[in-house]
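A single chain comes next, written as structure tokens; it is the form predicted on its own.
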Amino acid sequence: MRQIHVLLALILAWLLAPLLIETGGTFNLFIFAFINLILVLGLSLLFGYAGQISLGQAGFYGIGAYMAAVLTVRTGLPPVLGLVAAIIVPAALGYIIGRPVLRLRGYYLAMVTAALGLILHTIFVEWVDVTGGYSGITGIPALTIGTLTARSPVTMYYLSGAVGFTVMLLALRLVDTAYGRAMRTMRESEMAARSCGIPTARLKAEVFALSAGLSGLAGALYAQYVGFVSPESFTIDTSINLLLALAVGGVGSLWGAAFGAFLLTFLPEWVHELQNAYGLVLGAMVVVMLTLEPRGLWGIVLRLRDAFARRQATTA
């Protein structure tokens, strides 16, 4: 219940934050932070809870963005249908690909998923008739749900935040179910999971599909807010940055994933005066964090909480 209380407090802060935000640039940062939150949460479920590493998340992110773009710009479908397709298509593709690919483990799986990301990026570049190649697709309409159209940064701030918090809430509920316990059992020992009757092959494919679907959702929100997509946004560097953000925030925690997502968004802004220092700072944080606290930033929060509880106990 404490996690729900924390989430409710964050939702309240999110609702009231626009009263303090004065610039559109800050709204943009929060919008991209919520998009990154969806991406990193999907990776956290796959890697942190199911134990399946992936360096191909940017490919599914790109599929979602291009599905939303092509269906609305080229065929004239409503943006909300483009959003739905951007979830279903990557999820279905993830399940189909996941069944054979997830038989691999460790760095073999990492290399195969990285190759998958490279293949998808090449398709985004070379399938010019559909994707526009490096010129991309412009004029993507804003997401419209009923009478609400997310044209302004404020509207998109609330919409992306609502989606991000919903995904966070559902993910927290999922990991506390029998399904979530099966994921963690498989992460610790696949042999033990099979001996308990857990269908590990199907479970891997399902979580991979869930992660891919969330990446596609993030891609659609990105495309429908920016109004433009091109292959440069969906390179393997994007997948690596997502994995590094998760490592810094905390691999085995959804709250750590949230920390990592917001760090991934705001860190470039904090170090923008140090030219080309983003990679140096993020890399240094990964090295220091995994050396001193393998549980990431969330592990530091837990340490502080435990220290405070011990201090309260001794003074009581």
Contents of the next structure:
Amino acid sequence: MRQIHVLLALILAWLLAPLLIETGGTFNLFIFAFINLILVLGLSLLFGYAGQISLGQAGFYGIGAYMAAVLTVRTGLPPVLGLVAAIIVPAALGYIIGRPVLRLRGYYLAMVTAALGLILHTIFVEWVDVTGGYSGITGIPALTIGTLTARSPVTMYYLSGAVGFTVMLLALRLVDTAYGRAMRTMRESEMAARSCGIPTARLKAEVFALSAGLSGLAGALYAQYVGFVSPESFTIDTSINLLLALAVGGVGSLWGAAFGAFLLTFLPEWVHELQNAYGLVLGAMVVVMLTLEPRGLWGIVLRLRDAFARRQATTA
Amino acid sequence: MTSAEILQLLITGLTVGSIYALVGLGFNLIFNATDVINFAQGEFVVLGGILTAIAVGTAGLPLWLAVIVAIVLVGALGALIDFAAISRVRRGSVMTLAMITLGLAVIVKTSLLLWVGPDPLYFDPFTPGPPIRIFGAVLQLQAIWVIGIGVLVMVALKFFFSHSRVGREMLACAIDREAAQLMGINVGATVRLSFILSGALGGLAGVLITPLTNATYDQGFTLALKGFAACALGGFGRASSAIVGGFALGLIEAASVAVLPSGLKDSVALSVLILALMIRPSGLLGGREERRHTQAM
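To complete the pair, please output the form predicted in complex with the partner chain; the form predicted on its own was given just before.
Up next: the whole complex, starting with the chain shown before.
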């Protein structure tokens, strides 16, 4: 079974699922799952494929959400323009910041991106005139394309799903191109990449900008669906959870990222009797998973597939 | 700015800086033995403070005993982390190990939230009494404890790594694990010891600072970031650099509070970290060369 077949099957399931879904709550969960999917895919391209860790994704997620909120609520621009700005501004900022910051590697990069995320969070809190401080911004208009307004859960389910699947499809294509191979070469060895003529400094900044833009897109979808933004959605905890979800799903695989995104969305639902306890479950999953299988859930799928293939070979 | 204000700034900066230095030294202990950055280092500090507060407040232990219990327990948690997770990882890079510690940090933090709730915990300073006034500046008695014990621990660690056999074995493990093993060093036990010491050191930092700042379950990551900044400002892998970096960071923070809104304190300190690393990626004093830990998983 090829990747594209799996993806087509999933798209079919996504299109038909509303026949089985009865409550708005379930639609909400899937909408947030698609938003998380975009976030984790961005992180997967950056960390899993290009090898550049980031603990600051929530900052760009927040910029996207605030762009969508501020432009529509404060200046009255149409929501579509807010969405476009929510992609372009974080991407541009990501490139400008990424160029110098991505000279750092490993832990230094992890900590510096975490610091960036904290600084951006401080800006969301302290720049009260624009962001509304802790009380945030309310009354953000829903995304409207032509005559279609994505306020109802079902409409947004299809819209966010369409965006999510598009990003997944493009990401799967990207990692198979020469560009994607350059990313992976850089992950394995920067020196090897440079000696092949890959401009690593530019490539890193471009992938960082790409993941920042995707985070911004997710932020805009979130803000325009929920209708409200406040700083508490964009803390360092959000960034940490995204990284942990990716680790459980599988660093270095886009399908692993998808596992992680859905886990991150549904886990709090499954353990919601315990309120905040899902941190315990997520943390424990990371520890157990990485101790046993550093490739995450996706690694387990690969192992099962190999075992299955061996079995087929011996019985044939 | 009057001279009293400048003196006050120095006192505050050195007090906070000692804590950052202690957190940084905790990072260094594990990093020196394993090349791993322990993201749960800040949680060790918070746990030390909260355990002491509970031992004093709820269990009614005398302070000295509560402090010992807290430090021993956090050290034991360090041992447990290595025993249950880190030492069992067979495949995967140093980054995998660092991610595991990030997961552990979330576990400790969530447990603390569920156990003691979101409110800050507190216990009385080690020695009661009014603060000392020096030339118009205020010096809390607890600050003397923080700086005093901080400096003592730093000196002890410096000698531990340069003069004791165990300390040098730890360094050998980080420089080349296989070679260290071939020289007859028990790598597993050395790493375990580094986790215990690092936990105890973090716990001690929490015990020292809690009477001044209170302990809340979610302070861990920011503390870890500051401790890391202390190491990074000085350059990784050397004890002295964490101390210089910690004091520098503490002073910068104190200075920023004097001129800017206090909500920007963390951002100013972290901006300094970013700028310093941009200019000198290996730290101001020049650290050990980056090697294995530079690669992704």
